[in-house]
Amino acid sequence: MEGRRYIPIVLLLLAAVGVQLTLSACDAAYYLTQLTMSLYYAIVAVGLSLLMGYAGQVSLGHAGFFAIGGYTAAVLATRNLAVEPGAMARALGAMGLLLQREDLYGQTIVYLSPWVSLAAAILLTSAVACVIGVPVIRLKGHYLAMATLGFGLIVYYTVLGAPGLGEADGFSDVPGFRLAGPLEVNGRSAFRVQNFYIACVLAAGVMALGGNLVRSRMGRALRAVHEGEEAAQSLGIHVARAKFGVFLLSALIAAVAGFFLTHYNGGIGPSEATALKSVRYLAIVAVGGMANLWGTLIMGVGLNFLSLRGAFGSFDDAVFGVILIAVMVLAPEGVFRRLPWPFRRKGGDDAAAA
């Protein structure tokens, strides 16, 4: 019975194999590039769904956490430690944590291993989430939304104006992230198929983590908090701790997605930290269902794929705004909450929908 919860994960991976084989057979493997990017963006929305759907907390700052992860990857991967070979650089080199590559001009660059950068991104995001989350998470409703929007704007204008962060140009020439053996996160066409599968595996891992969370004691506590904080507190639930825990997890998921996508794209710019990006994630969660992780993943991949393929043209941001308004008016519980869902238990348990 316990193993049944992983059936959707297996189906997700099988669907990924089917999509890849079909596109390759139809000589349309180039679609995998946009699908890979869409998966990383959808992962951010899944993390936000945990925060909104189960803890009832609205965040308009998740693009900021995404940017923190991405900019950490870009800064540490493009900084040439050979120029300033200090004691720390020598120690990291002795531990095999420094890598070498040549830039576009043939200059040798010594930089930190992306594994170290990933750890740094997680630590930095955790620190920022603590500084922001501890005071902010006690807010409710539109006050919380305004506070997180303010955080997102701070991140955006910081990366837009800081010379050390590339200002309006952002970063380019970010090297790939070698995971193990031949597996490497980069955007070159020769790695297109394996990068699609890497993104799928990461998405499956996040879905498994989210599904286990909402079925756990913590998940039950979060749903109780969502229904009524006073009632949850009367049952012995530490409301602030539960809300902060899912806020931190949601922020880390966004940062990790930003880290991987930056290595995949080979760069990042301030556009990834705009308030409109956060609104997009919010719209995707609303369409998929506030407490439906699978609906969020499906709509995240679908809508982002159409956007990246240019289906909405110059009205791209406007379309997401219209979608958000339409869903709030016509289907407040999300599109998938009104349709039969194979992963939902009888009785419409929200946890099962995850």
Given for the second form:
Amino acid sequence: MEGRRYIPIVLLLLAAVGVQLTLSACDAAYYLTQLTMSLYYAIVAVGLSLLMGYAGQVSLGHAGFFAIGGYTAAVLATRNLAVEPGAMARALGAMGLLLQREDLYGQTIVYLSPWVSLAAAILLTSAVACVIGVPVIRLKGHYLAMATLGFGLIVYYTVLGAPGLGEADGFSDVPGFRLAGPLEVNGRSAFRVQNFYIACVLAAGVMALGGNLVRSRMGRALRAVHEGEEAAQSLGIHVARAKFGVFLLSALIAAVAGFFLTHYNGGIGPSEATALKSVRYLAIVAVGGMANLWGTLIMGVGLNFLSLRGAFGSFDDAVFGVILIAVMVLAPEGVFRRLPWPFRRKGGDDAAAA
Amino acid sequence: MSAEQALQYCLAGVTVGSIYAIVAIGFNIIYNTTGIINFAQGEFVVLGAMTAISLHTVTPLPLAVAGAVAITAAAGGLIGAGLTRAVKRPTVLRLIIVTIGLSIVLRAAVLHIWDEKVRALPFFTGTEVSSVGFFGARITPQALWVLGICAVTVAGLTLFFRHTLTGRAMRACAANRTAAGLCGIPVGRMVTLSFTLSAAIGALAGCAISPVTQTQYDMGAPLAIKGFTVAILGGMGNSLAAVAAGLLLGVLESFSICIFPLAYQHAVSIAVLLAVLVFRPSGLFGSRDVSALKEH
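Given the form predicted on its own, corresponding form predicted in complex with the partner chain:
Every chain and every other molecule in the complex is listed next, the one we just looked at coming first.
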């Protein structure tokens, strides 16, 4: 029954259709905007769950990777190549990789196709993840946590301090991202419904990728690393390579989510790169059950949606701190101890949640 | 840069560096008895300073500082006692996550009890203008207070850990918890005590530095990461080396603003942290073999 593993994915998409139809019928389609944003944040948490839950490696720097993706999108989409086009810009134009739009004042802006900047974001994130990840992923426990926290803070201070990156204001005039035909990642209300589905499909893709990874040889290797690195090594697992692989994948997932959300929101600011945002992803993974991708996705969408709706008021950050403590004290395995069958993990990996 | 200017930068660095050293010693005390890195260490500093500022509106300064240290120490003790009892099957990952959660909650508590305004204690003695000359540079009376408090704290802790029964019991927990327990040392009480002590010196540092750098609710995280950098630089658990490392980092950071814009001042310290973690995780003064043994 190979196809059975995709049943939850199909259910996710059916649930998305149900939610959209209900909300549109109730004349409450504006909820879809926050749900779309929550989905992108939840995708980051799912990526972090692969690293933290399955491989047992803490990262307090995922907001940094999210920001790298988002800022790449913002910088490349707002740079006007019509002003003094260099040889590079002309070559890109000849290849049809430049797009045009008009800004508020009717001025024509020529900018790089977001497909190219998506590739650039992936390359840049991979490069940064290599430079940071190769030495840092060897560290254990506290040291790894502090090192990734340090990385996240460096990204934060860089976007806050660099004049080319908008400093404290960030970017606010990022255009939409035309995917194909009428499909466009864009926050305007005319695009609301299709963007909800775009985010759902992206989330479903990440879930399928994550689910397959977890069940693969690589996933079993990661769980072995979590249980005991020496033991894993003695079984012939290349521990450093396995850990770095999942670190890179999870960084890329965060960056891609950041890239899409920046096009959707039409901008990004330094607040996306703070340590508090990284802790938020950590809290979502913890409450979702660490090694539980579906739990993480559900909690990620739910908690971020409540947070974006302002349900936590001025206790927005404190809530996530309380969640971290409460989960570790009361339910270290997360709140989804027993899931209904299509979401249930194949037996034996409960120990990985420890 | 003239010699006087360089000396002035040095003095500024040494002042801030001694605060980093005290925060690092706070990390060390808890790490030694429990093996936990307390991510909420920086919040103790902020909590102490804020409490003192509020108490100072009704009591004289020495009493306010003493009260703040006592209150923060009590809060630290409660956290320590609760932390180790509440978390079942404590793994490193779980304890890290709990102290991260604590730091967020404490920060939010400070924000709600006080607010986001920048506050400061007055100078312990003298004022901003009553600085004294020092080989052509100027040094404020508060900087002298900070240095003095750092020196007294380090000396006091050294004596405590070497010459009192409680201090020795805490060191025994560090060396081998199981063996310490078998010898009749109440390990749980030592853990509580280590959090109390660590919170107390954090609060004292917060009060001492508040007139110089001022205090805001979100200062905890950068202080914690710099304190941790210093603790690692000196070699985890080694308090005297932490002082040397603290002064070094303070001076380095102070001179970094000649080269990099002020906005990157924090980033310089963090780059130092990453470099030390990667290249010399045992610290500048530690030996690799000893730290390899400590891992287990």
